[in-house]
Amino acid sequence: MYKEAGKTKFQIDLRQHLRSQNLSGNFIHLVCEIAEASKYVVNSIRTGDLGVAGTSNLYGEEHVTLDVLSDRIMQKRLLHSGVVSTIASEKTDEIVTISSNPQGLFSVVYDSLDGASLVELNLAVGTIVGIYQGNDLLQPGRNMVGAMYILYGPRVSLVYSAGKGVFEFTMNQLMEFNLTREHISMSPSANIYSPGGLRAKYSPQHDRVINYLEDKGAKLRYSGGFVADINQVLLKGKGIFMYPGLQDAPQGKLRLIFELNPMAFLVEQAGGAATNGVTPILDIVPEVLDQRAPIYIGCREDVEKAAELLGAG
């Protein structure tokens, strides 16, 4: 069991854990700033600040939707963190340069509230973050130095990796994140699958992947929220998530830089794999910020089998 100065792992908070991992002070500060921002996001979700007429957000503005508000919360925290050189948000699709001297600083890509439309249905949503050293955002996800997501569900949980394994923290009643799982790992084979996209628009090759999973007895478990579905695949350790290229959208729906790379980084750190059907997600060189790609992510054997079936012609 994880111990520090006589504490059990359930008494280790996020900052204490990060310090124990021999990470740079700037990286620790950045992760803690993102964690702090998430507290304001979850408060907005819980208080019903959904941009409804007659309500106002923490900036005193009316008619601002929750996804816009969450983006402003995250951006403000990053802008004033002192450790970030460049940021890019899925909500705005533009690169914001904070410092022209990236020495010792980080570039951050994020989706502040993935699945925002699910909030009014009371379904789980989340924040996704990818972290690079320096100021270049258009590089393969393999070059990330860290990735994380925060899931706003019945419990608020933060899952991160800095290349030294995957760790989960859960928010307590004082809104502090305490360590609950360490060195999360995935089994080689999946027994659940989460299939995105409209089945009528699947390719014959992708249909073969679905048939393979159903024939082996994998059960369908799909929420429609990317963070929630990846959290299920990762923490159960026996799943695969797929959002394929569709007949009218051959590059799929999900964005490489903001969504796929951070999740692929986490899943690979847990022993899983992620591919677009041809190339590992983390090896794809992005050309533009809003680049999209199909994804098969989860247990390694099933991801490899999916790539094999997709390439069978």
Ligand code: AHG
Second form
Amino acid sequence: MYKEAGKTKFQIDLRQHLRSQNLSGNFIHLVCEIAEASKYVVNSIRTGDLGVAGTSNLYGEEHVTLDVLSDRIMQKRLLHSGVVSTIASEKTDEIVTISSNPQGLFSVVYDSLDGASLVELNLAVGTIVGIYQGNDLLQPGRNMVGAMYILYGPRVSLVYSAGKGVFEFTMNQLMEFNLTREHISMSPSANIYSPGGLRAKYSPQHDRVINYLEDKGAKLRYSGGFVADINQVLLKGKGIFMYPGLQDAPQGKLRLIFELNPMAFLVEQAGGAATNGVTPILDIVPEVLDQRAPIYIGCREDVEKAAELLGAG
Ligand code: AHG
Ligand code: MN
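How about the form predicted together with this ligand, since we already have the form predicted alone?
Full complex below, order starting with the chain above.
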């Protein structure tokens, strides 16, 4: 559920909304800079212009793949934002220190274009961002001060939370983000489920979770794009997304820091839950940057039921 944002003739844009939320100027600037960066990503996706970020490649400049280009766009924006002390990207898997004095600054982790290979199939892809105060990126997700994603689908939408609820903005024809949903909240029980991974490699315990969801009549909804699949679970408010540990990959496929923590932050803010089957995702203490974890995320009742079935030995 959510409250449809007031349909007035004066739309509330992203910056106006953020200013109404009693947030720090640096945080507002950071979110707006990431929103600005997404416009270049949109342009590259829509036009296939893979020139160097922001310029045409008519003169034979280096062609880069979309995910490399979007990573450069995000990194350039964050480096020059003036409010970021440390960054880490899923694509480069390294920590870049921008400022040695993290006072008043943020650390940002991001997956610049999750599901990038889906663009050539014209399926929805997205940017995922996690925000910490200070310069320590290997903290549990519970310590984040904000998280957001931008979903490049039939519409371009931006969903964020700074710990005071979850809000959605939709890009208009002028590429401005206007508030379209506020205080997004999830129902306790799911009627759709997204089963990642390969059935033949499921554990017997995970099979039990799938059977429980099928027995309650939940419908399978899976696009293969994490951001689109999570967005569907969050906005419908009646879903659970899973990417389990597999027989040959017990930690699953998705990355804790760049993918799972930001989404778990948003879903918990909307009244949902997220677990690796044993521990809430946000309480996992990361050891390495590219750490993976199994994920069950969405409606609280079903996430709790999944943990129970997984732990039932
Ligand atoms: P990435 O493009 O960052 O590697 O992420 C792709 C992920 C994620 O988008 C999605 O949930 C998952 O791959 C789908 O994996 P399967 O194709 O194995 O279902
Ligand atoms: Mn990813």
